[in-house]
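One chain follows as structure tokens, the form predicted alone.
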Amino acid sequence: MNLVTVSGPPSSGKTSVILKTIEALQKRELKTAVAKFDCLYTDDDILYEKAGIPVKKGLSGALCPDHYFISNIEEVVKWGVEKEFDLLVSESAGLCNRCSPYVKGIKAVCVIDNLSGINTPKKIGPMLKSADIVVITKGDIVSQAEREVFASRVNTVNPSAVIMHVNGLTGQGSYELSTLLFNEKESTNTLVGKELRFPMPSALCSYCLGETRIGDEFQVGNVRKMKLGE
């Protein structure tokens, strides 16, 4: 089974991105299944389902989204080795774009939007700087000159990624998306032992152990101030 991890910020176009993509690769009778991981609430599921792709769908709740998706990642890959899917596909929010949801050795590919902003990004962190593949969307929306500079801003921050523009509506680019994400020569049985590429977001203050009281003396664990004085 191949494993692949799509993140990328809220509304920027993931499951459209994925739906479009697994219909080129069902069309190639590969066998494909999603994952879905967010905060709140989903309902993308439901559109997974309706669209005939078995998904199992996982909210953080009070949870670091991230921190919930590294607990859970392994026995979701059992899932679907147990299913015998070719494709797993685990999409995540990166709610924070501090998010470093990638594993080494895992298919990277990081979703984000023309109408984000020309510095986005440069906000975004090993989201982005860390992604195999980044794929641009609602590139129909702008100009051809805003797509252009756009997506150099993304090239300056990972220059080693393959760049692409997929529309979530139409499915154009979709079917080279598709080509990237599937190799017979690549398979995941397991995840154990395995590492992040990078560090996830530190935590563990008193506010993460659910303190709501504010001032320095409520405030203990990892805690950054800033710096106010000249």
Given for the second form:
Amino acid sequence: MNLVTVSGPPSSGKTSVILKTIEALQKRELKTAVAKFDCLYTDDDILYEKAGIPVKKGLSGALCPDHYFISNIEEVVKWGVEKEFDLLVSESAGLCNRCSPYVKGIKAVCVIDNLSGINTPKKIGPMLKSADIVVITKGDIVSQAEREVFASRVNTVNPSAVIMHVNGLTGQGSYELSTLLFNEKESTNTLVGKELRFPMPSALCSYCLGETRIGDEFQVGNVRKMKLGE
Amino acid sequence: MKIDETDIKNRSIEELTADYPFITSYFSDNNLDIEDKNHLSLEDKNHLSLEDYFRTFDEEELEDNAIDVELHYRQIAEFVNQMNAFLGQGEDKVKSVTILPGTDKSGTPENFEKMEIKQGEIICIVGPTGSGKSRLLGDIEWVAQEDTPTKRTVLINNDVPDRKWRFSTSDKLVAQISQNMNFVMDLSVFEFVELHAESRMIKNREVVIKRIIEEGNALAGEKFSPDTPITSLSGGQSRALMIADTAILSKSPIILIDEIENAGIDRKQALELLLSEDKVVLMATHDPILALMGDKRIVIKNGGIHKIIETTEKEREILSTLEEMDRKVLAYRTALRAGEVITEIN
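Next up, the form predicted in complex with the partner chain, please; the one we just looked at was the form predicted alone.
Let us now look at the entire complex, which starts with that chain.
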């Protein structure tokens, strides 16, 4: 089975891009499934089901979404292998711009949109910088110049990535993307022993454990203070 | 000459910025402050290798700023190689684009032998919505080699194209302008064009920016100034600026214009501007005047190219009549806007 991790800021168009891309894969008779990770709520699983795509959904709730993702991905891979899918796509939202769910040796796609502002590439960390493919969406509603400038900013922070424009509404570019996602020679049956491309932010303080009160005396563990200066 | 991670790692920042001035944009876009006083004292700054520079970060700082040092070496090497290739490349002009037939949605072979589009030509694309216009465009953009659903082949200058047309960010075959596009940045007209010029790394920026704003104004019905915020331009002004900017600054040799019939700009002059910049113009349209302005028109049906029609002499005559009618309608429009009362039709 091929495994691809897709992530990107909320509302950047991940689900639309994946749906259109899988449409192209289905035409090639490749069995593709999706594992959708989110935080509090998602009904994207219904969209996938409607399109006839097998889907599993995981909500992290009170846990850090990316930590939740990495603790569950192995089970999801097992499910995919059992069901004999050709390709399994994991979709997760990059909620804090610092994290990235990418695993070494597993294809990583970052979806980011033209409307998010020209400085966005600068603000996103490893999720953008260490992706193999960067998909830029919503190019149909901004000017050619803005598309060019945005893509060149993405290229500066991640020169080795393949940068593609995909229109999540019309599907323009999704066929092309699909050809980069599936490779017959690749096979992933387990992630055990593999490593994250970049460590997730460390956090273990009283608030992680449910503390709600504010003030120094309630702050225990990994706590850091802003440098406010004069 | 290509450089690799080891070269990058061991060379001094001073040398790197002297040899590759553009590298400063990599540092700034990746939030790496190479002038940072906390990390570098003035004496050692100039001789410090990149490896030494990264060594000045302690583990906590690396973690906080999500810095992956090894990845940076690889990315910087890649960036330098890309930029050198970009700066060193000569004018590799796209003089023609050739489409070889594939099939329509039902698998029936397309009914033409070969379609060559040359620099300076206007090709119109007509056909019902959903008939496959975007797929055709997709094929051109992806320089299809029998590897898209239509199985079409696209040649550039009558040759199998370089792979860079697919994957390089700075070499895109097709630039697009459509009715639905808007400006979203909070910049003035001048700053906006300047930003685009910067990202294209062109010389004599001032001259080019001035020209774009002039050409844009020539196309727009109502004038705008360089200080106008781009988001407050009218629809017509935005389209005019987009066309002038794309014609002059975009590197893409092919411009697709998607349904700009009601854009409130001088369409004929817009096309002339694009052609004077040696572009190939593809125009998807339902407007008879625009459709007949083309040298040829492609009729799309059921996902395939159904017909390629060369605009006939007769059609050109009809075009002048249509243009005459259009001018009349426009005159009424102007009259109404000026508060006049229309009493007769002539």
